[in-house]
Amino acid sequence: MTMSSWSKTVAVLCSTLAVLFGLAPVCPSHAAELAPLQAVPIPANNPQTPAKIELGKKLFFDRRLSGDGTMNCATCHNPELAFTDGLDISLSYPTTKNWRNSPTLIDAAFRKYLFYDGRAKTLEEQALFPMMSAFEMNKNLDYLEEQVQLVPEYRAEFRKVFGGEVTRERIAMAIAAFERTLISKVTPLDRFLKGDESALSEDAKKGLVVFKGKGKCIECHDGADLADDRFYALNVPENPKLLDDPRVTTTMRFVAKVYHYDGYRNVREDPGRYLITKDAKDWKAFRTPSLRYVSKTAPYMHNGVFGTLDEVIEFFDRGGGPGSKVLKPLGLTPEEKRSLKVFLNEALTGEDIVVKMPEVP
């Protein structure tokens, strides 16, 4: 019997048991759709070394990377806030306004796409975007190269790590190497999937049943990272705090113009993945986020419009935003919603990832 046939047989057996005995068991066939994290993928052209990781950590916390010297990567990805900033919209360069929420960097090493619109496919590519962005760190990269090169400690470290001088590509490679160390600690779900039945409370187990069954969460939040690396237009409502802010409108139209969208002067909402693909189905589509450490990464969605997991659960229960073609109403009971929230809060978060602050030159 093939593994596929075995999975189907087990699924039928579990379903039959559920009907006969009124149970909703956690079936192995479904559990196989979730998995503990595996080894971190490392690109061949940027191998990990302790010296490179330490260099990347210093750069991550170095305010030289911003135009006015007030921001670093940790400004929006604070280790004490699960590598987010706890705000609905991430912090912005003075006089400007951002338009999207800061996603966590935890387990970013496993993502096939970075940013909510998926415009970067590697951490090396991702690292330079915020530095260059006019409404984030607003740094000229030619200037940054010379600025870092003039620091004796950095000059020596780049020669040691890369065998040469400072370049923007090497800055990005070092930061990416550090970010690949920001990996989830073992969560209760990981222990449960490895056979420890006591790792989840009874309420969390009930929530897992909802997660994999009636709640349909697993259809997008599967695998080890609890994300399918795809993009969906859920018709998430606009954040009312941003609708009438001319700085946000400026940012929206600026980004749309950069990505050669002819109608940029009329943009009043975030086009999402569409700006990257120009495919109509991607209008307002955004990447499925990982649910690991979700209890610590509020507020939620690409624009931080939902401040609590209760709001997120209600949004999905009613079938997404008006006109959504991706989601359908779920009809969850109050008890099912409560159990699902318990699972999300208790099962998916490990110990805090502690980063020892480096001594920045």
Given for the second form:
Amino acid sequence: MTMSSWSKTVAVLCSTLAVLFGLAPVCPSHAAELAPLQAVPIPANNPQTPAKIELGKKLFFDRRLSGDGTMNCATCHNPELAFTDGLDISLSYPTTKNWRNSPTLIDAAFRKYLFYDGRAKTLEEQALFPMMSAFEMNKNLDYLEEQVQLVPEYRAEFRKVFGGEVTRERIAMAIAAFERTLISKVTPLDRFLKGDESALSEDAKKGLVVFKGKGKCIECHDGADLADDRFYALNVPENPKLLDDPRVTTTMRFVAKVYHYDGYRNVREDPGRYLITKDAKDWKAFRTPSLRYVSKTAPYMHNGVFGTLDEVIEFFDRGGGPGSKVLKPLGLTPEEKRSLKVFLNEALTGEDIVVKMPEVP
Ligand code: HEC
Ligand code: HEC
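Show the other one: the form predicted together with heme C, since we just had the form predicted on its own.
In what comes next, the whole complex appears, and the chain from above leads the way.
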């Protein structure tokens, strides 16, 4: 589907007005097109080499990265669960409690912003967060550098890959290089977009029509990853599990404090993107997630509050959570909902991404 130049003009006008007036409307789509799988962007300052990827893979599975030696990255991004942990609220360091759902790492290499609130921009920058985070791996990075440096095999590999000693930056670079290999396989939608009419079932094709038309999903879930890398306040309901658990409240206030939010002692819910921008329009706004492999990444949303795609579709059909300014009720028929679900389940998932377990030194 190509957009007419008229609708492009409207889109540009709308987003210009939105910027001028500080509004966050859903403009008639910035791109509003789907596209087949693209090549992974590789940053010039961290080129991929097989030895670096292998080193990153070992570190990804190394429990030394956590304070008490029980967790590695795969604990919460398990290759067998599409690089999630399959839980609504992710696992956490003993005695603490996480507040968000563990997202898949598939295609994270394509994201312009990482985390639900977009607080990291590159995989290199992102990788140190979970290690340092008091409620995730809780590892002191100065300690980790010395610990890894003392493992002869690692020392040799860091010299070979980076021409130097172990540093936290190099640990992050190697892990990022490995993550850039966790890329979606060709999906039925990719084949369909390249002209293979038989790649989608009749039901899935009907679902695609709803996705692009009456359902308006494409206004945010567009491009090759079905994600526009923007942030929206859909008023997703709070996960009841998170309310009134003092460990979760501690986590929320800790993050809010780290991000210099003055009202951190009053935080009882997830402020989303607001914590990063302090811009009122970002209150409880979260990044549009990719829908690749969505059939395997339940539970859904930043807080895992929806266990099934049916619940997600009902949510969008209602026009989002109460008071959402971003979404409007859709009035989908039961048949339209059903075909939309078929599309989400059948069209967007490729073969499993198999990772051969490395031998951690
Ligand atoms: C205790 C569970 C846990 C562990 C261990 C963990 N993560 Fe995560 N990861 C999460 C959660 C939860 C989020 C979402 C947090 C947020 O958005 O605030 C996340 C987010 C991410 C993201 C962002 C993905 C996206 O789409 O924005 C990447 C990349 C990532 N983790 C990589 C890693 C790496 C690399 C490691 C190991 C160094 C690791 N994680 C260890 C739970 C975990
Ligand atoms: C205004 C932008 C927007 C529109 C329109 C939109 N979405 Fe989303 N979608 C989002 C955002 C933002 C999230 C993440 C919300 C969160 O984490 O709390 C999301 C989350 C999802 C998820 C959960 C994915 C995951 O891994 O957790 C699914 C599935 C989804 N949307 C499907 C759809 C469908 C189907 C439609 C059309 C009926 C649609 N979306 C319309 C912005 C949008």
